[in-house]
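Shown next as structure tokens: one chain only, the form predicted alone.
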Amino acid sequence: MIYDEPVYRPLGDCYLAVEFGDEADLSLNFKVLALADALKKANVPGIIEIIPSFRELGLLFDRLETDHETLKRAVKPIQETVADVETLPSRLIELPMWYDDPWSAELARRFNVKKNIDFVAECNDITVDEVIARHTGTDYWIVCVGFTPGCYFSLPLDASKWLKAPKYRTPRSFTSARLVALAGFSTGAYPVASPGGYQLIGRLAVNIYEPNSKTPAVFPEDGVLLHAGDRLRYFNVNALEYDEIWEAAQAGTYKYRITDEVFDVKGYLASRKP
């Protein structure tokens, strides 16, 4: 359900959530990000951190400066000014990835499961080559960033390119850094080695998290490259290309493909209508 009016919920003594609905619809995330952008510009007293998620915006606040009701009264008129989202700032980031990579295959052997990309192909009744073609055939909208530093959750903007696969029943105790994975219809990556239960389909040839960055012009101080509202476009590389790009990234000479753009939200939503 998409709410007619957002619901304000206290989630702890110094946290207020603004919830726009209870379903996984990109139109809700557009509202979340529009409000986040407006609140950053408004500099509302007491707000310490603004945290976008798929369908709600989290506001961490200082209890010595404000409270739930006072903050709600300050946020509501700002929210009403961005109720109809027409455009959003959105970077297009192109990421090189080795699909059907040996690390994913080795992890499948270690945890005694089918090679994940084969399983994804089976779930979607297509070939592995078609999985790769479909995954590189659309841009992905990042709805939120979290779980581990720089980890993101994203949805394909072209619904005809969707791939679906369930999570592991028992998550892996280890996943190599930079592996890209699919669960449900969401794509995400593991910025650092960690446990995980998504189906692995490839490995990025560049970092998306660098706390001590070799390319400070690209990575901010916190080391997290990607943000909610970014769009990702993956391109397939082979083993030799992967090695060349990884070596350049480690040397700080790789040129990240990042373009600042404005995303036509209104036009996109209109294109989804039957």
Given for the second form:
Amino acid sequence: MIYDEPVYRPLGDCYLAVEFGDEADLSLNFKVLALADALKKANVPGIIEIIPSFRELGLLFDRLETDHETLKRAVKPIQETVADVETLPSRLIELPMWYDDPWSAELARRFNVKKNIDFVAECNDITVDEVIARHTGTDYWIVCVGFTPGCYFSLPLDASKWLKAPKYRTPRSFTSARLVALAGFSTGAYPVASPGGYQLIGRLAVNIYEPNSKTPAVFPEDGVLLHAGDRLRYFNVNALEYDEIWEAAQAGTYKYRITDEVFDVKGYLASRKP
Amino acid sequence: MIEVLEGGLQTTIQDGGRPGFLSRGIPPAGAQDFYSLSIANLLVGNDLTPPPLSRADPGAAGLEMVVKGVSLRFLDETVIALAGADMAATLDGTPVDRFRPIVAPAGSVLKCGTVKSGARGYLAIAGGIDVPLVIGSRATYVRGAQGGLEGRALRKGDRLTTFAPAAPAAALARRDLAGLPSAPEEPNVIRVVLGPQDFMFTAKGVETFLTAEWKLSPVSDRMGMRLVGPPLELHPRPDYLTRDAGSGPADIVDDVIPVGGIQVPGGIEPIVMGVENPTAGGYAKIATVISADLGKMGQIPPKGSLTFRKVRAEEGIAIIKDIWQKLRDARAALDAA
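Form predicted alone done; form predicted together with the partner chain now:
Starting with the chain above, the whole complex follows.
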């Protein structure tokens, strides 16, 4: 459901949330990000951090300076100005990825499941090559960065390229860093080695979480590459290219493909209507 | 210089934590029980530990010890103070009290044992522990291998250094709690603000949550504390949530998980999020622990019991403001003495 009027909810004594709806629709995320952008510009007193999620904007505030009611009174008029989102600033980030990589295959063996990319092909009744063609054939919109440092949730902007697959019934206790995986509506990647339950389809040749990076222009002080509202375009690299890019990235000489753009939200929403 | 003789079960360097990076997936970390670390810092003349998720400077770094504490050798004369759980500490074999400054002579050995009550002991060292600031804080984020000493718990053979103390040992040794309580009242009553998804539970479900006696599962850490008790009844969900969020009765499309948020996957075994919380997730949260009681939550021992009590969000703010003001007043009084 997309609410007629956003709902304001306290999350304990430290946060106020502005919720635009409860379903997994990109139009909700555009509103969340438009409000985030407007609040950043308005410099509302007392806000420590603006936290976008898929369908709700979280505001962490300093309870020595403000409270839920005061903050709501300051936020509401700004929220009313962003009812119709025309455009959003959005970086296009192209990420090198080795599809059908040996680490994913090894993990499938270790956890006694079918090689995940084969399983994804089966779920969608296509070949592995077609899985790769579909996955590289659309841009992915990052709706939220969260869960663990640098972890993201993203949706294909071209819904016809969606690859459906369920999560693991029993999650893996281990996933190598930089593996890209999908399940449900989302594609994401594991920034560092961690447990996980998404279907593994490839490995990034660059980090998405790199504290103390040799490329500080790309990785800020917190080490996290991606933001909500970025668009990702994956490109397929072979084993040799993968090694070259990884080594260059670690040496600080890899040229990341990142472009600042403005995303036409209105045009996009009009085009996706049947 | 301080030598670590035994690391204990999980001893980490903590301060007030690093709020402000939740949108990057980085939790605040810091002391789970800020009040105990704060009064320990007060006793040794250090900067106070502020409440979690506040904008204030994170204060001096000390040690958080879980269930079984550290053993340390002080190579130089050092003033220390213990607070939080009673870990039956001894200095060169003689039992030492909590909640007062202790002058540890050069070469002396502090041994902390297993908790007698509570779950987390805190040790402040005059001057505060000197480790690099990582995005504004010295706190250890264990699961993210960030901050503290190499992002990990202490172990045998580690060496710690401290900043210069605020005053000579003899002056620090005269400090006391200036009338502050050593621990909160009603340690097993955890106050919560209902929501953000309390509406997904039936009135009976919410009632059960607020009246049941809950037990802390041993499968608990700084990320989340799992509770054992009765199931909580949920309303049926609209069909589109099965498509968008999953088939579980408490599945939602991912939203912000606050520190202290209480997720109830499947309507059973609520998980109270700690200071190393996942910052986003997809299960209904029936309520959120107020920031003043995150420390009480951190002091419930494995298999210990607790109940929840509903308060309004503004009460939660008033409670934490009052605690923080009293801490700062005590500090000002001691510094003026």
